[in-house]
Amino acid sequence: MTKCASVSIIGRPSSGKSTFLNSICERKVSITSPTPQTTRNAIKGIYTDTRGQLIFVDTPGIHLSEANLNKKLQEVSVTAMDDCDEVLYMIDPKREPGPEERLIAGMLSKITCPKVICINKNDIASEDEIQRTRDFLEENFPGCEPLEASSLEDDGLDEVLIALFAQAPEGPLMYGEDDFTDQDLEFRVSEIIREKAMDGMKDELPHSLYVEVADLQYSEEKKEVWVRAFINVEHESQKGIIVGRGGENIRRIRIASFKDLKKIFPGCKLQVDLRVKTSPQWRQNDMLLKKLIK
């Protein structure tokens, strides 16, 4: 009998949730960056094989903060946990468990659905770091048997899938066998551009920008795609950083975006027009946050 389950991927920022999803789906479904809290939405990645289908939901990293944006991100993660059939808890052994990890453990203790716990990044973690993480998990989840994996190296992921399928309910597939995400084109385009705009940016700037696709024209008959998008920042001084000296940085962002966008529109003539504008205090704008973060 075919199995089908929705699986929320939960963890702190930068625990490797998005990298795991991309490795499982064997393509870019969720953008990645060294910057914590890159993921802002509940992003679905769909994995299907002969056993059935797992609909993974990549969620924003759970982070303690009273800022409007961070509170909205945490709401997304909590909602995803409430609506799922299973939870995959990913923990980064390179970071010592702290208040955020204890918050997650407390949240998971109240959830009755099946859970799979994965210690990620075992390719770079020391034995002491992994043991420290195991001690934390035993303290908070007595008798648990955490798996170990490396999302980056695609190591141990089959064991994670086996554990998830073992606890998945029986049921028909929710998506087609060839589907890998349910994101619309406009969202995928905006996320790719945001990823490239974040690359190499330091301090607060990556969190201070969002991308708005103003126009997306796609002619399947003519094999032509035209994208016009705005990179929005909070302060006028940040526009110069995004543009760069002589437009050097915005060109870099456009070229890097172009390469990934070509994978979405293979065989098409692609034009990408990027602009930068200021959207003051957008992270405090509740109406805009509701539109951007779902």
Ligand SMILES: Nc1nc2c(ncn2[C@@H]2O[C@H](COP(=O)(O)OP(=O)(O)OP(=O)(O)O)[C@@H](O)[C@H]2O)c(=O)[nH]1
Contents of the next structure:
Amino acid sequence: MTKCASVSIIGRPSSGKSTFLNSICERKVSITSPTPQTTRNAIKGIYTDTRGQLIFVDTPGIHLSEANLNKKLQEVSVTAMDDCDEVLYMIDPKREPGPEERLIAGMLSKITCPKVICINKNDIASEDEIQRTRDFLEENFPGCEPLEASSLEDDGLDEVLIALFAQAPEGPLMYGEDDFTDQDLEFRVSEIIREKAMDGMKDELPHSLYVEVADLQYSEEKKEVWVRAFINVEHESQKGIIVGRGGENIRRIRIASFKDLKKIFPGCKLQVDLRVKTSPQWRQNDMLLKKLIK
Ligand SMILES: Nc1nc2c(ncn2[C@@H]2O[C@H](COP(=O)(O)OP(=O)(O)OP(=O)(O)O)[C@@H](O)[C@H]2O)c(=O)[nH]1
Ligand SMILES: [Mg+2]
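The structure above corresponds to the form predicted on its own; please provide the structure of the form predicted together with the ligand.
Let us now look at the entire complex, which starts with that chain.
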């Protein structure tokens, strides 16, 4: 009998949850960046081998904040945490465990499903930083046996899979053997463009962006794809930054997006039309947040 489990990946922003998922699925399923709070949705990545299937749900990093967008993001993570067979708790040893980490550990200790704890980024963490993290985990999950890995360098991830499969319930596969995500094409396209638009942006700008695919025409027969997308920012001044001097930055975003989109539409003639738009205070717009964050 095969095993099949849904696994929510939970942790602070930037702990490497999406990087882990991409390494496991061997492709970009969920966008990543050095900016905290990159992931905004519950993103499924499916891993299948002879043991069975693990349906990972990547979640927004849990961050203490009363802002509308953050509260929405937290809701996504809490729902995923409550509604899965197992939890993978991803912790970044480079950051000292503070109130945020304690909040997450507190939430997770109340959850009864099996948990696997992974100390990520062991390629760059010092022994002291790893020990500090182990002490924190022992305090919060007495007797736990955290694993160590580097999601970026794909090191130690097999052990994480072994631990997850060991505690997974038996059951038939929920998805096809070749499936790796359930995201629709428009969403995947918008996320790739968002990743490229976030790249190199500082302060509030990465958080002030959302991407809207206005048109996506895909002809499998003609092997042609046409994308028109709007990069939305909150302020007029941010528009100029995204466009860049002489359109230099928007050109960079287009070229970088193009490269990744080619992987989604291999062998297709691709046309990408990007526009920048101001959408004042979109992060306060509950209707829009409902549509964007799920
Ligand atoms: N050195 C190193 N860097 C890592 C590792 N895992 C992730 N990173 C880096 O950490 C940053 C954040 O990674 P993400 O995967 O986007 O983190 P996340 O937990 O999904 O973050 P949110 O979506 O904001 O919650 C990126 O710059 C990654 O390249 C790792 O194992 N080693
Ligand atoms: Mg993420």
